[in-house]
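This document opens with one chain alone, in structure tokens, the form predicted on its own.
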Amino acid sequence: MPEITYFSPDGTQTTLDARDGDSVMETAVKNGVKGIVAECGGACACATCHVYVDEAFTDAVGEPGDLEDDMLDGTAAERLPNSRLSCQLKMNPALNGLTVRIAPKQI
């Protein structure tokens, strides 16, 4: 199982095993990681699962699609070059060790 580490805005670090194919958002919500609201449940329709992907993984996760890119323009926290919606990041073995920082404001 690929492993993800989440850094919450309060500095809390949580490392979880993710199921291959689950999103970074699903893994967080299923395991009670605070800070990811995910109002739309993963439909790329709310931008409340905003994370900053560690720069070591930006190539591995790829670029956001057009819809995600539009949604990122409306995030509550500052959009950075490594901003992504965690609902759009599907775990796979190549992402083992992925680290994300949860945006400080989701709504």
Given for the second form:
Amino acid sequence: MPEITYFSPDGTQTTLDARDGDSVMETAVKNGVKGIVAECGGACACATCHVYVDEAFTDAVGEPGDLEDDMLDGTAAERLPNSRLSCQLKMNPALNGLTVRIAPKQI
Amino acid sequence: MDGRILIIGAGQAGMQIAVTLRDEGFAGEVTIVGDEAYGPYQRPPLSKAYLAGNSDVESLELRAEHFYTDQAIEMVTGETIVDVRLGEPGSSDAGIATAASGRTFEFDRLAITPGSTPRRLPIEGADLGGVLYLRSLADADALKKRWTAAENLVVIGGGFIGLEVAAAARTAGKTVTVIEVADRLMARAVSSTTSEFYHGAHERRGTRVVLEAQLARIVGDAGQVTGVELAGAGAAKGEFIPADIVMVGIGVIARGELADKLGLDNINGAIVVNEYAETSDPRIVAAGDAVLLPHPLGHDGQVRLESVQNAVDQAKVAAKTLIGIREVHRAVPWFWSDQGDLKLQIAGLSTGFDQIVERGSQESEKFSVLYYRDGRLLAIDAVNDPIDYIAVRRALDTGAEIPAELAADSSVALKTLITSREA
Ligand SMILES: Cc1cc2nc3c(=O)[nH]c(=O)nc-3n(C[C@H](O)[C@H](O)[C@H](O)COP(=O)(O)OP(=O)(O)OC[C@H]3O[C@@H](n4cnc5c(N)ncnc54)[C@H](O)[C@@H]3O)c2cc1C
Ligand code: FES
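Next, report the structure of the form predicted in complex with its partner chain; the form predicted on its own has already been given.
Next comes the full complex, and the chain you just saw is listed first.
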């Protein structure tokens, strides 16, 4: 199971084993990681699951899709080049060791 | 603060009440009782990704099982509460809820979040095998069981759920007919501009849409559905449409059984609450699909909303009320509906609009419709256009305006037009 580490806005760090195919958002929410709101449950409809992906994984995570790209323009916290909606990042073995910083403001 | 809080209904709202209680530091007992076989899960994917085979049961669950244990939230599944007795008003007597199995649950304070149930079709043949409704995971599994082998799907009702299932069935290559009694699709929720676009878009994808259609009966053989027969006037009169699956999506009604038992004010089962999510009995809060609440943006009237957003935001208010935090419910209603590759995002409530402004192009299937009343921004329908959607949602959130005369120019980004509302 690919491992993922979250840095929450309150400074806490959580490392979890993700289920292959679950998104970075789902893994966080189901386990009670603070900071990701995910109001739409992963439908790419709310922009409240905003994370900054560690640069080392830029290639591994790929580019956001068109819809995600548009939604990212509406995030509450600043959009950076490594901004992603975590519901659109599906975990797979190539992402083992992924670390993400959760955006400080989601709504 | 301690004591025992019981939440009846283990769905989107029930789960959120429990989570918010803990987030707010409530240290007493929290028990959620639900009648389904599973803990709280997401319903929206049932008519979308789940049918397409892109998600499974585990990916639908809202929280992992250990989350409830970690948070000391007792999750009871498979128990239907059939009776509730409250202690004497003003006394410290405990209330008791009784399940159909005879199991009892004592509580000091109560939340009810029973959700809603599909409106049934009162017509000949409606009890045939293959005539299906879609509310629960069990319903979705029944639908999926027939899904692969089915060639012809008839959807009765051109609302969100019916059209989502229709889109999923077309994507899977089935022959799909949508039968709608009204003269346009999604008539309760969107303007005719959006309705007409969706009508055309579904037809372009190969779905047949029959408006103003009356059903004569559902036809079957050996207990299984074989098709539907249309009634009424017009060319379609008497037409037989073959079907292996008839999906009925003609709206939902609030599950009002408990409200009746408890003598709570309700209208057609929908529990009337105030802006603190309190029912007519101040010891009981309610949230979600089953509730009739004051307009959440402070306009006149009451509304019943069937959305994840409403269930979640109202649940947060209800949880706070339970532990003595007075916070008025104020939230921008929003909703999404994914119909195949068409993403509809709605913010605000358009009821009572007197002007609409259209942006973008329907031909490219990327546009938005803004609704106004007396020049005041009410709502947006955005089709494959998250940027406009977010701009309007933000404006409504902060009580700001986007002047109608400026919004009509699609070359200007909406977010640059947001101006604070004059008093
Ligand atoms: C197929 C489908 C697609 C949807 N798509 C969208 C969408 O795209 N976007 C959106 O915003 N919303 C969507 N919704 C609506 C959304 O799921 C609901 O608005 C939301 O689930 C309401 O939450 P709730 O807690 O009020 O009810 P529910 O989530 O239904 O939970 C209520 C629970 O209480 C249980 N219960 C009732 N009575 C009792 C009793 N007496 N004892 C014990 N348990 C009881 C019920 O069985 C149920 O499990 C969709 C709904 C469906 C069915
Ligand atoms: S969870 Fe809503 S956009 Fe990711």
